[in-house]
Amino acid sequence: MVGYPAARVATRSRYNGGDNNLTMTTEITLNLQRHYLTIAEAMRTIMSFDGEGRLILAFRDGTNYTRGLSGEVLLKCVVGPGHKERRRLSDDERRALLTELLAHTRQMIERVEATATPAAHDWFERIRRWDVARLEADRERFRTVYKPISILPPDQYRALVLQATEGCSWNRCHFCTFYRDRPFRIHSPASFREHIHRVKAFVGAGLALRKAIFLGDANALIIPQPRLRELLSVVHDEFAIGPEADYKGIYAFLDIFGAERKTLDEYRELAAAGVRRIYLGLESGDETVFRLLNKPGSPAESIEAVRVIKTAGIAVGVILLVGAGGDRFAAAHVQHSLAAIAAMHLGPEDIVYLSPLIITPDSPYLAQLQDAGSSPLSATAINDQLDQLKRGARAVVGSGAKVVIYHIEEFVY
């Protein structure tokens, strides 16, 4: 990002000249960028704001907070060796925290504004327009723009989500309850354009933080090619997309039964339209575990789909569930999942995600697991399997694909 010119506001500040956008006092650091502002006190309290002046990130007393466009606030902190707490704040917790953080921000601004640059003053005015009531109203407005955004891949947490579809066309995976609350729907070009206009109006100047387009929802690329072609055309009408443009590419989920319905030429068309990476939930390379999860398709079809997608020039993100199949099938799950990853011949632009399985009380997966004579892995066994899969995946991809841990509890949009 391009920064604004530096302005030093205290002669006792330490400033090495290496960053042209840091303003420092003895205790307050102001990092002013074109698309966001960060203000910190003695580097123990740090707050960041988007171009609209919305609070987006905070760090205080060793705890990280992320406030999404949805208005939800995620807490993350280390609570013991090798153990982190990750959870969304309750309504009362969220409002109390926002009240404290905004008050603290105003105090920090008051201490630097006398010597701050005009550009910084513009940011201060934007930030001061937000109080807890306005942030909470913004949270309600989000619900008129988006259906719930249940999950994204970790590298897309800062993408701009456009819901070309709503819900999941399969919606019967035993372990997943993300989309049970809504029917599947594919937008028409007209309704999709209207959705995009509402998104633009809502996100406002915060759009500049979003460097990619994520085409939602669960498996948007299941859309038949003629309609998908129309919807991608709408995206290009509304956004500049390309390596040198504001948005570097288009990304989306695709489940296996959708992947096998597109031809190599259709994937090449998607690549030409700016689709850079497709995310597939393999979950397990073991046939038995795959069926327990009630995934569409099969591991073999997953491998073939990945090969076709990569031949078309599109990268992939392949997701494995750590703990899938429980204790009875643990060894087979690891062995066959690593074999499937190896067979995909992944490259430097590809990613393997290892996502610890979280079983909700209402998940039909539990009953399926018990019927198969298996039990969920303990937390210790999950960590052990995570280490096995991490070491094994890195060995089979070599210097190719990245291997990334994917904690779904760390997501808030």
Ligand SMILES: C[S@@+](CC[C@H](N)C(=O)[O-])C[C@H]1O[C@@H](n2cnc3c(N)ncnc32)[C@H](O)[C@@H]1O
Second form
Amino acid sequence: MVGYPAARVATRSRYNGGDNNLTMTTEITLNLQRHYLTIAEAMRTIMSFDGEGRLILAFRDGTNYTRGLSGEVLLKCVVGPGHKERRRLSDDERRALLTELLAHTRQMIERVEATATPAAHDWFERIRRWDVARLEADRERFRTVYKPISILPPDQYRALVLQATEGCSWNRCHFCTFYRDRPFRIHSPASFREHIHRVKAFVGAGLALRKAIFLGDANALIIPQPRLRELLSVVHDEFAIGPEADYKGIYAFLDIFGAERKTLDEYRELAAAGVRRIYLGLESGDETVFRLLNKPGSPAESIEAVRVIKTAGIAVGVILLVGAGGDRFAAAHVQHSLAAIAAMHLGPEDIVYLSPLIITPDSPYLAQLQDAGSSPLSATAINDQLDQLKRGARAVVGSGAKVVIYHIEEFVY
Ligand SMILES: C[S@@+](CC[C@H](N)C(=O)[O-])C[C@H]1O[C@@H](n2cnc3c(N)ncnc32)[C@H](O)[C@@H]1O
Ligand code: SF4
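Form predicted together with the named molecule structure, per the form predicted alone context:
Full assembly next; the chain just shown is listed first.
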């Protein structure tokens, strides 16, 4: 939201059918969209709210804040040339920030309400229903509806997550601690429907902001086809899905272990059921690094899985782990990862993600790396490798797939 230009606000207003939607005083700008409202003061403080009136985004004094459905708040700001701070606020920081932002919102509303349209008054009423205690209670309620949503691909941060499964069926990759806190579980159709009903009741009017369904958690497409068919049919009972419908498609992660088990016909069935893109963590195209990470499958199986999935008409998102394998294997990691990406023959609907490796203290990765005679890359070396992979991947996909940086610390749901 940095630098949100006034002209863009005016354009959106016209798009929405006239000047009635745009109220400007010398300092406050109100931008009413069908599914969200943004209120800004001199373009220095900007806040957005969903259809329930929950704060979802804020920009203040050069810092961006994203408040997820989970109630967690992520801070993002530039702290030096080429250096960004990205972190979740602590409980105290979050409450203090929300107190200030809501008080500021009320002041801004007071300044424009005398001249605001009835539609704007309706939004103000919804926004004023939220105080910090209610936002915090909403955070607690989230935990009764969802298991923690540990990660999504960056293009899916605004999807509606439905946890058809919980956790990761493998859960043993040395570097990944996303799902260590819970056992893997596949919902029955009945319990999945109940979960969906609770999700709908919780998200409420905020549902309209969400344009895609993401099937959680780490590898939902490992679900055996007969059960997956039933679960997808529950999704279709509950949501309109299609190019012209509210939800444009269904998306999910898949690990390679699962990928090798579905046939082309099964993927074709998934494509017909609205599955649009599947995300796979290749992590490295180098066999040695891949084994060091303890990923299930192999780079060759990943390439084959991508071929089958794309033949079925489903796009892919392929994730590479920047810095995987440390200094000893850096050159091989880059060379073989780019060769694997080239062998996947990606197209414009596909995405390559580059995720800089974060080594958490509770992961066994470091010990494995040391046993293999390697050491983690420095921050500078990770940046250099990121550049090499970015340039190399752009060259091998030509004008095809997008190449996008994936900062896992920027995720909040
Ligand atoms: C849910 S996982 C991948 C999907 C699927 N389970 C698989 O393994 O293919 C999402 C991605 O997060 C990234 N990731 C996990 N742990 C990470 C870490 N410690 N640092 C950076 N990226 C990480 C990996 O690239 C991983 O592919
Ligand atoms: S990288 Fe994927 S397969 Fe490996 S533990 Fe994490 S979620 Fe599971």
